[in-house]
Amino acid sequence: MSSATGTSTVQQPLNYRGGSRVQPADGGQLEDVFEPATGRVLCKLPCSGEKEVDLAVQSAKAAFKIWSQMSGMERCRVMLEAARIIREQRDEIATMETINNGKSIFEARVDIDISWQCLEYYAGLAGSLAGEHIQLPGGSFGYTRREPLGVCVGIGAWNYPFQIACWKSGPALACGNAMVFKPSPFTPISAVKLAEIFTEAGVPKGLFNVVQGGAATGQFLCHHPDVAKISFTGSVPTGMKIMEMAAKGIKPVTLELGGKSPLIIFSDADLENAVKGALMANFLTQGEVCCNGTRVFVERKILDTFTKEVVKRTQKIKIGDPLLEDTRMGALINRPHLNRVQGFIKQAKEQGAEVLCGGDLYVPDDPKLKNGYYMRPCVLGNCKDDMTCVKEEIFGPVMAILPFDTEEEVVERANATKFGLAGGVFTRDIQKAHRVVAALKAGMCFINNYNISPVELPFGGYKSSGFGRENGRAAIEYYSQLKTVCVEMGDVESVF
């Protein structure tokens, strides 16, 4: 792809089967996929039907039966080389994740670095997966044996299109399994270059396949009897409908939903850290994260000066050309999701909060992005628990400040939502720190920071916001299941 803004075409075909790209055996359906700097078509992708998904899975359902047969060390050296492949690649890589997304350039390139750590960590496990041997009496024993799922599909979200690929794929392949990923329409250019970059590093054809298209793939995805396991990243109500037509096939599903999570900034926290933090939490790849902490709780005595500090802050985030370094908010995803995003604010200010800062749609001086989908982040004040903009998810860059006056109250505050992907709290009072995410009802929480996001641990929410983990040790047994072998070393003692 050009590495200039407004320049990219895409002519080869998005999907990926048996080793190669191909055009998909039907479907039919075109969908737009824009560039979100420029509102500009990319291209037309075709959806996939019926057809081709069930020869995506046949294909995946091959390649399986070799790579579950391979060793964890065989199976470590081809990830690793994929690893490598992706660092080696990243520039490239990174700048076909903007020109789809609309993030900055700067941003993209952290997303494929935490990508390439992902499959090189999950290739270190992979060598290392064991069951356990248990002593019975008289001399016979048991023992367990971790073994793959099989074919396991992924159903990838738009902010983070590249790195959700890898954060599913890795534990997947560690594990010995298959996988037929379907990106979102909207982003469906960088899955496939995982795809190549798997084939390249020497995995058996088939074995990381991509279908393209919306809802209806999904669920012959969803629906096929050769599918053993969906991981989903998007939002709660297809969050629900993907539960309920895995549970018709007794599929178990990982779920990463949504969140309004919560930061709560105490009076003796370093105030130019949580300033940064509620920054992080609020305003990376345009607000358009599942985890952000948009409900920051301020102690009342500082109230004042964080507002005033944010404020300063986010009316200096340069916003324009993403593929520029200096940017440090591009585009959001496209025309709709802007709209929807504005109509939060309209609402939030019928409803008595205060724009303290941006709000309102960005036009750069670029004559070439004057149809893009940019806007100023916004903070709000003056805002009441009870306000659509607080309880709600909102998906942009807008941060609502509500102050607090004691412990007690904040925590309880806090965990009065629907969600529970994370929450932060910046103090430094660590036995404040750890009594207070003790009491959060959320997956991931942070302490003096935000929005980090180490392969090495679990990430996963509790209530509406999913079940299972991604990352870390823990997604291993989402990947896998166990089996357990009782062994009998004397004679059969029978009741008959």
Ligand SMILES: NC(=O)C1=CN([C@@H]2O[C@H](COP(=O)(O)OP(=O)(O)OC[C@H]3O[C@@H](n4cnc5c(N)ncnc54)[C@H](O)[C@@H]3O)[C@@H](O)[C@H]2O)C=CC1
Contents of the next structure:
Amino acid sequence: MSSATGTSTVQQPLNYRGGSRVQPADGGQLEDVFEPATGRVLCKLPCSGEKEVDLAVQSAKAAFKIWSQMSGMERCRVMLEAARIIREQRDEIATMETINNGKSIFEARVDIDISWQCLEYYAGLAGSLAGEHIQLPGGSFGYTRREPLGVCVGIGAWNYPFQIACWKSGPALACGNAMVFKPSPFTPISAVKLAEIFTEAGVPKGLFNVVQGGAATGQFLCHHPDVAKISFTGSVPTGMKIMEMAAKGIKPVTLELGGKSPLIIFSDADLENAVKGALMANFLTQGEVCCNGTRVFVERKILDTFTKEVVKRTQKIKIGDPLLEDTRMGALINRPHLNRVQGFIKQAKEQGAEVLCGGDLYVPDDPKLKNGYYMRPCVLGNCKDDMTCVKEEIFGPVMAILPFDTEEEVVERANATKFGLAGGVFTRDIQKAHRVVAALKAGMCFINNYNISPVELPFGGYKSSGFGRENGRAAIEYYSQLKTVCVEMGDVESVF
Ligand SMILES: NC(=O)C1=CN([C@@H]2O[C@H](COP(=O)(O)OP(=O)(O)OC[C@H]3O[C@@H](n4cnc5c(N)ncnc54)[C@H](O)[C@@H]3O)[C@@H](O)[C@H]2O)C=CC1
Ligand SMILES: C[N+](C)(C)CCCC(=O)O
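Output the structure of the form predicted together with this ligand; the preceding block shows the form predicted alone.
Next comes the full complex, this chain leading.
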């Protein structure tokens, strides 16, 4: 892949099975894959049908037999090697991610760092997976074994294509599972690179496979009788469908869904950090982040000062060619999504919100970028809790500012949502900080920062934002099952 905006095309097959890139056995419908920065077509993606999905699952099943018999330390060594290769090829992978997703190269490099750190972390845990030994009367005893599930399916979204593939395959492989991964059809490219890296690192051929396609391909995966688990990142409506399909096969699911998270700024906060935190909470990856703190509640005493500073910094964000070193905001994923975000802003205005900055389309001077999907990051003032822009996930660079007066009031308003993915608080008062996050009904809470992703910390939602956890030790629970073995050391005392 070339490394200049507007010059790349993708020729190689994008499915991966049995340790090689392959064309799907029954590739039907072709989907255009776009370069968001220019609007050019990068490639035509053949969507995999039932036969290809079955071949990928069978390939994973064969590899599972070998991988699941290896010790944790043996798996650890292979995964560490994969992490090392990713680190070595960081810039190349980040470039691929930027070309396909539209996010700035600066951010894509951070995503790739989080990705190799994830594999490194789970490599470390692989060697320490263990059960318990429990003593019973008369010298009898029991023990537990933590065993893999089998073939796990990962279905990814388009906002963090490589990172999502690592967040799912890291814990899955560490526990001894195999995986079939389906990226979003908008961002099919980098997951195949991950598959090649796993093979180079020494996983058995077929351990990590990639099938490409959209909803139909995803459905074949979810219904496949040999699939043991589904881990999904994406929207709430699709999450509901995944759960329904999984229910039919009694398959466990992990759901990482959307959010409309609150970020609460108290008047005693360090203003500089709070402003930086609000920008981090809203404008990474053009605002296309599930855990974004898009409802920014600001204590009325500092509303004007805070808002002025946020607007000033937002207007300074450099938009444009995502492969340029100083760009901090690239292009949104595609034209329909850009239109959808624009629609939310129009509706916000109609409902009485005030656009304090941005929200309009951005047309870069560079002629090759003129068909890209750019907009200026937007800050909305005069917002009310019942406006659509405050209730619905926009998934674009749109921050809503909402004043509040008391702690009790803000906690109640922060929790008045169907979502519960994340939340944040900025204050210098440590008791207040812990009290408020304890009251937030959200799975991932930040104090005096926002949207950082240490892989050591579990990540996942409450309420409609899903369940199950990625990252941290917690994810092991969701990619393994516990076997109990009861051992009799005496004679059988029969009832009969
Ligand atoms: N929680 C998160 O990180 C994300 C949330 N979203 C939210 O979802 C909205 C739409 O984005 P999409 O990518 O269209 O999300 P989506 O939920 O439609 O798609 C996510 C993944 O699920 C697959 N999929 C779609 N329908 C399926 C089905 N019936 N069975 C199996 N797999 C299926 C897609 O091909 C893709 O790989 C965004 O605007 C945003 O609100 C999107 C991306 C990430
Ligand atoms: C990396 N981070 C925390 C900014 C976002 C990760 C969650 C997502 O997939 O949207």
